[in-house]
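The chain below stands alone and is given in structure tokens; this is the form predicted together with its partner chain.
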Amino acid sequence: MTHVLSDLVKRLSSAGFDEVIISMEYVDRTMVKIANSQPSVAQSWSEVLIDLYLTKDKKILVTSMTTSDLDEILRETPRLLEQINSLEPSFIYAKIPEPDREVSPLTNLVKNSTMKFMEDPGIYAEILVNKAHEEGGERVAGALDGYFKRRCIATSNGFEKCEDSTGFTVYARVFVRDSSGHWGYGGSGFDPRDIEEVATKAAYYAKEASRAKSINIDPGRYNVILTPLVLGNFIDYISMALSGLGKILGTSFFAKNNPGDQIANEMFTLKDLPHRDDMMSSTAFDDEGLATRDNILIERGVLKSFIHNTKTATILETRSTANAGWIMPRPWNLRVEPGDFDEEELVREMRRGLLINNNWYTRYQNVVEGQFSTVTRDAVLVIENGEVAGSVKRVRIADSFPSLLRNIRGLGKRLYKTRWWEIRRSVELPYIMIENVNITKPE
């Protein structure tokens, strides 16, 4: 595929653009959605996605096309030229970097398990549903989702590489009477036991919430344990705030911070690991053709690096972390380093507080301060004397991310590769205990 792209790059360059990068993805994807313990729809996508990065006189034009017709792009060229000529130079413009031409694409990212899932997804949907019921669930909803992707990057300064990968996601919400539990998994491939664990963990929380006495709590400050699902949702926002572009635009709650600042409790370390063959966003090269590498973003609570492409790195006078995104840098696979506690120990250690299984609707009240609120869903267990003493519904966390990061008091020792509708990044995370978290609820 690369020679076709490099030919297109040449033709666009000779049409008058100063710099050209083409990202081309061929994606084959299959998903089965489950509701009321049966498939509600099976979906499949097969498509070619082409993105163009074009510059002229420091003006930037980014174009995306869902077409497999390369001639269509050439037919669009006069219009694109006219557009870019009418633009103004972008203040974030930086010359595209000298690419790492010798980088080898990762070759171990395609997993047979995911390819098999796409051939006959019904078998795996059945495993999820059966296990959820076997574990005591009364009904289950969720999704199983697998893809194969070939991603190619070609640049006008001579980079041409393709890389193949797969990704698999499964998540389940299990209901027991009027309570529910949720769990999710995401990786490049899977073992059927991963599907079973999703059903088992979701059923566990549904049963715990159902068994526990329903009680009311007053709004106020509580110690909380968040499962990897909740932390995964928060990490999405935290990693966005670590984007160099967010710092430059002033839309990040870390905008006033610099590497070296203590921004979290010292037990918190966050890394971006692009070469993990078991995670789903791994790659050897970014969208500018730079070789990716492991980056420590926060180490023992200290901000080590923002996430950069060449533009944000140039403005902030540092080196790209090879996380392009041409405009917005993005992380690959995020991992929070584990702590010492197993999950029961965390509950005993907290003694009194809330264990929150899942959340959604995270919204900023003030993005610059990182003030947000989010709604809990599924099980929220009230812990007294280190044991489950009740369950509570419809509470919110209304706090700020900087405050949560400072108030971390414990981390689980097991890491989970988790993913669901509200976690769209590839992550590997532990349970986390945070103290003094503001909880609200309707009167």
Partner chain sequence: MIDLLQYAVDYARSLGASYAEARYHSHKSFGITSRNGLLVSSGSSISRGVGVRVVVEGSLGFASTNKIDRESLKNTVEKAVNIARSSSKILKVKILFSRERLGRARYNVPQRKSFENISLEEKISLHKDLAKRVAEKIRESKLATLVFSYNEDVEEKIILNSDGAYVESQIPRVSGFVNIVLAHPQRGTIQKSESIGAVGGYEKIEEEDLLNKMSSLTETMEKILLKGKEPPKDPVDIVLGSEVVGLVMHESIGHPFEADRILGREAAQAGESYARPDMLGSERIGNRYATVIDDPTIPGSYGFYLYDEEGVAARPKYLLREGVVNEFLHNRATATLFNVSSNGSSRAMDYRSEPIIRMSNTYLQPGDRSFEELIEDIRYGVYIKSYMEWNIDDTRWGQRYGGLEAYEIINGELRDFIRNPVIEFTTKQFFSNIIAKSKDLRFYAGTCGKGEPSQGVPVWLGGPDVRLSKMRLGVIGL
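Previous: the form predicted together with its partner chain; requested now: the form predicted on its own:
So it's only the chain below, everything else dropped.
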């Protein structure tokens, strides 16, 4: 495949583009969806995704295609040239870097467990449903999804590499009467016990919410414990605020900060780890052909680095962190370092507050200040004197990410590789306790 892409790069360069990068992904995917404790959809499919990065006279054009016919790209060349000629030179333009030609693709990213799931997904869907029922769940909804991916990058300055990987995700929503609990997992591979744990954790929260008396709480500020599901959604937003492009454009709530600034409680450390063979977004090279490496983004509350590609690094007079993204730098695998608390200890430490199982519909009210709101989904447990005292049907968190980071008061010892549709990144996270969080009621 690299030879085919290399030839295509040469032909596009000859057509009049100054720089060319082609990213091609071939993906085989299998998915099972579960509704009312029964598989409702089971499907397998393949697709080819092609992304093009083209420059001419410091103008930048990025476009995508879903085609296995590479000649179609050549047929589109006159239109692409017309489009790029109509653009203005980009203020973020920087020459694509000299690639790390000696970088070796990671070779341990294809997991047998994921390949076996793709051959016979029904077995694993049955494990999820049976375990949820065994743990007291009355109904189960969710999905299991596995893929094999071959990713290839070819550039006009000579980088040509391919890398194979797999990924597997499972999430479950378990119902007990009118209460629900949720959990998810995502990694390059899995053990059947990971599927069972998803069912067990989701059933636990459904049962706790079901057996606890329903309580109405007043809007105000509360101490909260967030599960890795909620923290995973928040880390999505926090990591993108650490993008160098957001700092340049002033659209990040960290735009006024610089490396060395204290931006979180000292117990909080966030790392980007692209070489983890058990996580979903690992890679040896980024979209510019640079060798990836581990990066500490926040260490003991101190901002250590923004996430950079060559463009943002050039403007901010630093070096790329190998997180291209041709326009927007992106993280690979995000890990929040663990703390000192067992999960039960976090609850026992709370005099009065909430434990929030899950959330969705996170939206900014002011992106520059990091002000946001999000609605809880599934179990919300009221904690009093270290014990579950009741449950709340639904509340809204309306606060700011900088405030949450400053008010962290505890982190769990155990890390979870967590995934569902509100978590777009590959993450490994603990439970987290945060003080003084603003809680309102959904409209």
